[in-house]
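Next up is one chain by itself, shown in structure tokens, the form predicted alone.
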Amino acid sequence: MNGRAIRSVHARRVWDSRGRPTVEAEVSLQDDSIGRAIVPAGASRGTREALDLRDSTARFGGLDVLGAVGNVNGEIARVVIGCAADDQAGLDQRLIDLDATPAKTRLGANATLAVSMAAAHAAAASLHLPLYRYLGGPDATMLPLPQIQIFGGGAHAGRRIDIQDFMVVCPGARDFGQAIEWSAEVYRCAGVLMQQRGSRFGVADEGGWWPDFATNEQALETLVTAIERAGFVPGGQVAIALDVAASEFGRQGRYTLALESRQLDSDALIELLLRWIDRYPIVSIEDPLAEDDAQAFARFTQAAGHRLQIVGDDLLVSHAPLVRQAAAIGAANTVLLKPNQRGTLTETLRAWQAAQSVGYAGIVSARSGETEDTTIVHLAIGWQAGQIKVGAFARGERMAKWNEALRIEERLGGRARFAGAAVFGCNRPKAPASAGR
């Protein structure tokens, strides 16, 4: 027999980092090799992302994960026992077709994304390899660029902020352990800043600093100046990336901006982003319009696209059919992966396969409710996305993910590739002038 053939499959309950429950997959192959694998969980969702599935039960506020954990070591164990882990695509599209719904909503995508992902671990297990190297090949070299959340808002901060991400990136770093260097001294600052205006309460469900902001664009004035506190010059060498997640607060081109007492309709809202990048360093926005809003999405994208990233996440949901969809109406240029909006790591990589084809960039991205499971720092690096989004400086579900990286990094020496300034291209970002002010 094969000895990459599945012996065993067993799901357990376990908690991620907001104290709720989710599903643990373990695959146990023939020679012995094993795999394990924790699903993660969103609070900003789109409506077209696969099924997280919970019980309807009172347990946990109706959160828990018994009946997926049950699919795993029930239907699921039955169908794959036998099958080859190192067969990604064939072991997947037995989970999709035993599933056999779009969403996932008989199984559960975090029954099904448990055990897809639990199977690659054994698979790379069992023939000595990293994951990123299982998955990639030796030319799996290149470190991503990290988007790290300096202030949380939105649904990751109880709606504090309409904003939900205020991020930094590192195009001017020279390497992976650098890029992280600079972000941990921007954190820092960020947070020494606050502390001195006596607006410091804590940190939100992504680690960053709870916002304490009288306006939305008064975030990204401190951010600015945390970034120049840090030694640092805003644009040049540490430069400004935002998920808006209008989604959030936003529905049939309308738009609430809670903070501010006001209602934007989609080009107004367009314009207001548009004045942003004109005065901060900004390279990159994440859905600056709602899902149901792609027609204005492609506006932006028009007015925009040229200078930065503009992120599709609740527009596309990591799949590929919404992926072309969004292309040819010319919304959006970088596709977000997060494998759990899917359930299947095939489904996630046909989705980062169809973005490269019209031309997208790609970022693989952690969820807010997070685990110690490391295994989208190796999907970033094994399938070159270029950047990877986990979350701030902060609590060990997301340094978990910043320290595998770095150990990533030592491990390929001066064979590591650092994706930096080449993920913006020619747009490079250049520093501002005003600095931001």
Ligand code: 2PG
Given for the second form:
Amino acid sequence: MNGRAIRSVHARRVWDSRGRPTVEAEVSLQDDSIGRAIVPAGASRGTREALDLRDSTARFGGLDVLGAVGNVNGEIARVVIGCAADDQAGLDQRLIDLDATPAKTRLGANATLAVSMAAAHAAAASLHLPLYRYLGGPDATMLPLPQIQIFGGGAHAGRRIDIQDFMVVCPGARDFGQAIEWSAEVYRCAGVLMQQRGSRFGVADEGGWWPDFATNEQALETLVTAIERAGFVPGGQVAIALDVAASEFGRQGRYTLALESRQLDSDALIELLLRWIDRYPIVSIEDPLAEDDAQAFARFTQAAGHRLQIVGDDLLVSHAPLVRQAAAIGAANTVLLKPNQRGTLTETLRAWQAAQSVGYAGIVSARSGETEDTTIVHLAIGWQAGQIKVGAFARGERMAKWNEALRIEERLGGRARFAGAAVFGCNRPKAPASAGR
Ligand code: 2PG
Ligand code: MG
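Shown: the form predicted alone; wanted: the form predicted together with 2-phosphoglyceric acid:
Every chain and every other molecule in the complex is listed next, the one we just looked at coming first.
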């Protein structure tokens, strides 16, 4: 019998960084190798994401996952026991077929993903390889450029401000370790600045400083000041990345900036963002428009996509067909990759492959509800995605990822490469007319 055949699958309820229930799965192989993984959870979710299955009881605010846990220990275990853990595509196809719904609404993407990831860990353990090496082979040596949150907002900060993520990237850093050091210094200086202004009130869900600002733009101004206080040149060395998460405050082309008590239509929001791009060293904007505003998303990409990275999160939900659709109308030039938006590693990888085939860049991303699980770091390196987004430089569930990447960089030694500024060169948009071909 194949030593990498799955002998047993066991799920349990564990808890995420918001103190909410989530699913952990353990997969054991015939050769005694074990893999374990925990699924994260989003707060600002795209409507086309696969289902994060929660119980219908009122327990824990209706967020319990005993049903999803039961699905793993029952139906899923029965079907995957005996499968080869090192045939990820075959295993994931079994999960997809077993669920048999387009968005994993029967078993839950949290149930299927826990098993999909745990099986990958078990296969890697059986081969005595770190997961990134198992997934990517000997050429998987490129550390991703990190996007690190400095201020949290939107759904992660009680909607204190409208824009969700104010992040830094370090295109001027020579390696991953230096990008982390620079970001750490900016994060610290931002905290000191907030303290001096009397507005340091702890952190938001992903560890960014609590956004006590009068306007959304004030957060941008403060971020530039923090970069300068940390001793860096804004732009060349340390630049800004935003996740507008516009689906959270806009639908059908109407956007409400609650903090500033004003309403904008799609074109006015585009104008505002273009003004910010002129004024601030912004190199990446995620979800500038809402998921139901794809034509405006395309207009924004047309206007700004040659100057910066435009990332589809809610618009694309890590789904290959949506990536191809977006490319056909010229919306976005980069895909955000969150495995729990689809529910298996294979489908997430397909979204990345679809992105590469239309010339889009990729960012592997954590969710706002995270745990100590570090699988996404291995995906970013194993799949050579080039970028990673984990949240801020605080809170254990975030630091677990940064620290894991540092370990891998050290392990790779002289073979380690760094995606660096080059990632922004590979994703210039194609003209809409040819993008779909
Ligand atoms: C996002 C993520 C991470 P959430 O919108 O990109 O910042 O948030 O996990 O809540 O969807
Ligand atoms: Mg997002």
